[in-house]
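Take a look at this single chain in structure tokens; it is the form predicted in complex with its partner chain.
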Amino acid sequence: MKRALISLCAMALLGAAKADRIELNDRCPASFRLLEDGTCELVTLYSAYSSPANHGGVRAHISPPAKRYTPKEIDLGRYLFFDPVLSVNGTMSCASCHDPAKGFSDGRKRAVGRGELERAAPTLWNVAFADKYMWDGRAATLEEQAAMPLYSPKEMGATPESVERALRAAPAYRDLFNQAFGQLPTAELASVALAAFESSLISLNSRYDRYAHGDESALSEQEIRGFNAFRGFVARCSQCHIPPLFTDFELAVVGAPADDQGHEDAGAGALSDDPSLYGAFKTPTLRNISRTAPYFQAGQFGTLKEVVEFYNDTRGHAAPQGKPLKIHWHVHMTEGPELSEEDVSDIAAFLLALEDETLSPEIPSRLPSELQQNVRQGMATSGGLK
């Protein structure tokens, strides 16, 4: 490692490309095309469909996210995402809690930073389409979001100064930031690169999508039944988890139970004096939901079937008592279950068809900081191919 460091320093000093030097990718990630302005734009079959903005449906139009990044920004973000160099003591990376092998979540009820946090780590698949971030929607952009775990004393514990210092102290990063931005590393540029990388995490080619594009054989009979119940007006799942993204990015109160430690999370209600937001959370995407158990903002449910059973029971049945929750009108079981048991199983089965991890990024085999990364090696790329 020392040798590598020395050679990297030498390289930085000489400004010459050595064999060891990391070259940032100048090609866009798979499923993106390079535009003339040098940025990468997502290409999806959904862009070929016609519908007004924000319409849902099976063949609804998806516009590529308006914010675009260069191939090098995206690639730099990939290194940063997996590199614990950003955290205060060099032990925690974004991937510690957003592990690609676990659907960019961590398999826990609540994420663990320096101690257990109050909420679960959400998936990052398709995160570029959102217009608000976090369970309570408190961040408006990915750049703004990235600063939150970085500088939270409960998570990565860094400061903008410590991030900048650590990156500038790593010769490889001086070179990489130079390649991507033509500048020395700054904390702000690190956030941009992280956002760039996250915007490449696209999952729109599941078996469900093949069905949507016209391949009737892509789903089993049970999955088709499940989809029909999912979009039907007893379950109403698709009214909030709207296809094709399987979310509307809106805040909604569904009446979630307190977590297993009795903690009641006010969600967006804690940030607003609007009483109707008490207990409201951002509708999460259901893409790759098979990969991210347990479910809900603090892991209240272990399986998808339990989630569907929750929705199928009397509205508000599990909600903390004594709170004037304004549960969303589309959560509407007024007197116990109305979906048949078969519907419940079918919906849970359908949700598995939303799995597609073909565009999983390559985990860097070597980190520019030369630190050890602490995510499992080896990609979970098989998921999308079943």
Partner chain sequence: MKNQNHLKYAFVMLPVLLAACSGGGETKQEAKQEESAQASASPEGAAGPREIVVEEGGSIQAAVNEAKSGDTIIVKPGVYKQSVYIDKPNITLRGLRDGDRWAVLDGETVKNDGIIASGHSTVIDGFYVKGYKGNGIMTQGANNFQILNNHVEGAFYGIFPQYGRNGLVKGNTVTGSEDAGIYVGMSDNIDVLENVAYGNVMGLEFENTRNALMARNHIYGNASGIALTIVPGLPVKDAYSQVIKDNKIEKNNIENFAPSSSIAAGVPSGVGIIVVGPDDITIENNEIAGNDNVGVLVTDLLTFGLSNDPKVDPYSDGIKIMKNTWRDNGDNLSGMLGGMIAAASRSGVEILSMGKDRDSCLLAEDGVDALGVDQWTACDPSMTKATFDTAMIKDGAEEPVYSPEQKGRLTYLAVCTGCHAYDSVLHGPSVESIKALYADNPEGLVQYAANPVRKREDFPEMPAQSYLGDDVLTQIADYILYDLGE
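Having gone through the form predicted in complex with its partner chain, I am curious about the other one (the form predicted alone); can you provide its structure?
Nothing else is written out below except the one chain.
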């Protein structure tokens, strides 16, 4: 009888352990299809169109991102993204600065890591299409980008050794890495998983997209006027913010003002001897731009109208004095405004039509590390949501 009770207890404990086990998703995220090689490929109507590169028209072709990941790699990255286990003191996750409720930014002029940084946290929507990362373009791949804030002493403050140690100390992560990669956790594989998750953050189903695919009722009359002004010869917004991704991912000098602390940022010029890169920053996507205020690399502008007015004013009018900036030729060269007040308002209204968060990921309710989830803005702080 006693042995039978012990056996029943053991079975109950085994059943509970199985119930508590986190199983990684073996299905691709929405809008992705599973290929024969086991990786996920993005499916979008834009892939069916035929157009020259950087066409910028409403039915412009974009190819699915070339780098693909498995469903389990993507899902493991989702857990890691929201888990503070990666940071040096277990209090900060990637989502602390890239909050889904803030367009995968954080709503601050300058991001806050272990202290306040010099630049804002950029959005992560559609980063899978980029060929350079960070405001100054210093990272060439998503994996490289994922590691930079992780190991920066000013941001998450970790080291490859501390990441590997923390992940291997968590039984759930040992199991999850085995599910995704067939081996124990390593710092390098953690960066791969984070990149895999970030590559799934796709925003291509806004009201603008419905308009581009043929639904003329998707935009209001003002938004259509704004779109026409946006891509017109006077504003020339679409020369750098090329539809449908609304960026060219290039580095550009636009004459950005110093931040509110008087800091003059050299941008990509700090990494190069090329004088034309002084003050250059990567062109940000305008997708979900309504969610990511304030704007520019250090939050110099609080509203979309202020941004449009900046570009509509005299070329270089707000740039720090004393530097011979090579301002991009698309920034108009005439004295004073060229767009009317109505044009400015219409363009700002059009930008609101780029909102689409239908593929926002599910925030894990349970973290494998059992630490407390820490998303600074908008989300509940919890260690036990699913």
